[in-house]
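The chain that follows stands alone, in the form predicted alone, written as structure tokens.
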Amino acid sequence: MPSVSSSAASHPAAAPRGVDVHPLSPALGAEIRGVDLTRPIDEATFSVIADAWREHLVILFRDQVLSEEDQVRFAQRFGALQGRPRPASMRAETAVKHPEIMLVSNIRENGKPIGSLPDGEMQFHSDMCYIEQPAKGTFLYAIEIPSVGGDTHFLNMYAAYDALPAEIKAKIDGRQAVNVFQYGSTSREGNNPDFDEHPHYTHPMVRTHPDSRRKALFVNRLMTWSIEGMEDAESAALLDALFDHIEQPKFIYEHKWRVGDLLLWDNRCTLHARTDFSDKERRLLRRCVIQGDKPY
């Protein structure tokens, strides 16, 4: 299986002819064109994908219809696809092939969600950063679109870390907090997690990409609960000063979907959150993600 870090990202591979890189922010994004992921991708194809998404952070392949099995493939040239953490007592799609796959939807039968995640806007947030080993990459493939919203926004986290005061990277430099995601949760407001109950792990508050070797902010407003070793006052509020700076829009790519759009993003990275959108339209995603490894 092809490595995402085979190749060096000072000499990214030469495309072959008819496919395409086109940026799509100045903060983070990149559209491939000229593949056809129900195909088989060689190997020059898939270095100029993997060389995209460490130089870009986020990829974007339009226009492809995918049934389950060809999302599965692509995702597995990547690596090997992560279990769902949640109980399967609370997942509540079942229309699915692959154990790992999550639906995201607002489609309801007989008054129940058909999928996870279903209503309304969602804060910025990595996928998994509440285990041990969060994912490493996502890749969430659009079926159903509503005609207005759903929009989902991409932060660049190396840039986010980059731009921060010396003074607050060396106060956050080797420092730990905790993430914890309380099930369906969408919004950090009115949240009161149980940790007896809800997942959570700790893990640097600056990490380290494995393959650009670069430092990234790695907290985010729904699920960074607290800073370790700091009084609850002084968490909360540097918390919230990072917030503030992270979300700030010159770090954001805003990404309008439309059906047949597959997005991979890189969690370790960057984060992501969802805009509103109407109850009275319908909206359907498939989501598998990667394995990760433990932040350091």
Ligand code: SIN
Second form
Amino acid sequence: MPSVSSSAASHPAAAPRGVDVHPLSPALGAEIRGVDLTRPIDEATFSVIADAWREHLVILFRDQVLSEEDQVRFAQRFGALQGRPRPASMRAETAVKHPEIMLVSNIRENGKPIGSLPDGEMQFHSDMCYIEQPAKGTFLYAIEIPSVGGDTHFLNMYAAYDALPAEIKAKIDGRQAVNVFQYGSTSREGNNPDFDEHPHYTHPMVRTHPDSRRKALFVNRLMTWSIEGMEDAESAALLDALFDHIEQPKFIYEHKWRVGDLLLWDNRCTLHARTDFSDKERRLLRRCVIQGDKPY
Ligand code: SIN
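For comparison with the form predicted alone, kindly provide the form predicted in complex with this ligand.
Full assembly next; the chain just shown is listed first.
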């Protein structure tokens, strides 16, 4: 990918020396170099980051050595941290200071995972799309990474929407779908949500991003269960067709983690998924999210 000096990018902010934005794939994603997230970030640098995030949807910072405080401080530049909907009694994390921090890890102590979302592959989803105000942005920091797999794939939902045939757009614009998370579930197959127990919320299938004003698809294989006001068979067939359309390689950036990576993604216009990895290797990442608006 060609490197784009931030001073040459479309935003008017003058780029501080040494801060560069490098696109990661034709679909989405950019790496920002020249920023140390342990240090205070001045307004000029922050506006380069914010502009790049708006343009590229997923931002990577490599080789960061971040404490929990550093990660929280950086995330809070983008908004208020979002609390975790999962009841504290269902969580294992004890080693975090902020209740909003979640460890994503397969490491176990006394047989119990120290974090959430522990094992193996996870299908595409948008964080917390099953609550009224889903997460705006997610910040995920890599502490231990397996030698093979456990990659995170990102999907551009503006592009996926734009590429839909007009008759499908007409069918889904203005429609709502139910999103639900069956805690512990990593794939749709075999899910059978209990709506008395599992958190769920109905959201538009196509949402307008509050900053860019662009339309993005807002459905995903792991958590979007059914389309409101449609017969079950028709809803299932339409959702399957949408999932197959969305998950085309041309809309995807595949991220191979390195220790010290911090990724920031926009849940309002992207999805993410995780590839399988060995249960013989350790994987530990630290996550926090910032609160979003009710989609419209
Ligand atoms: C997540 O969905 O937040 C976790 C992604 C990952 O483990 O790569």
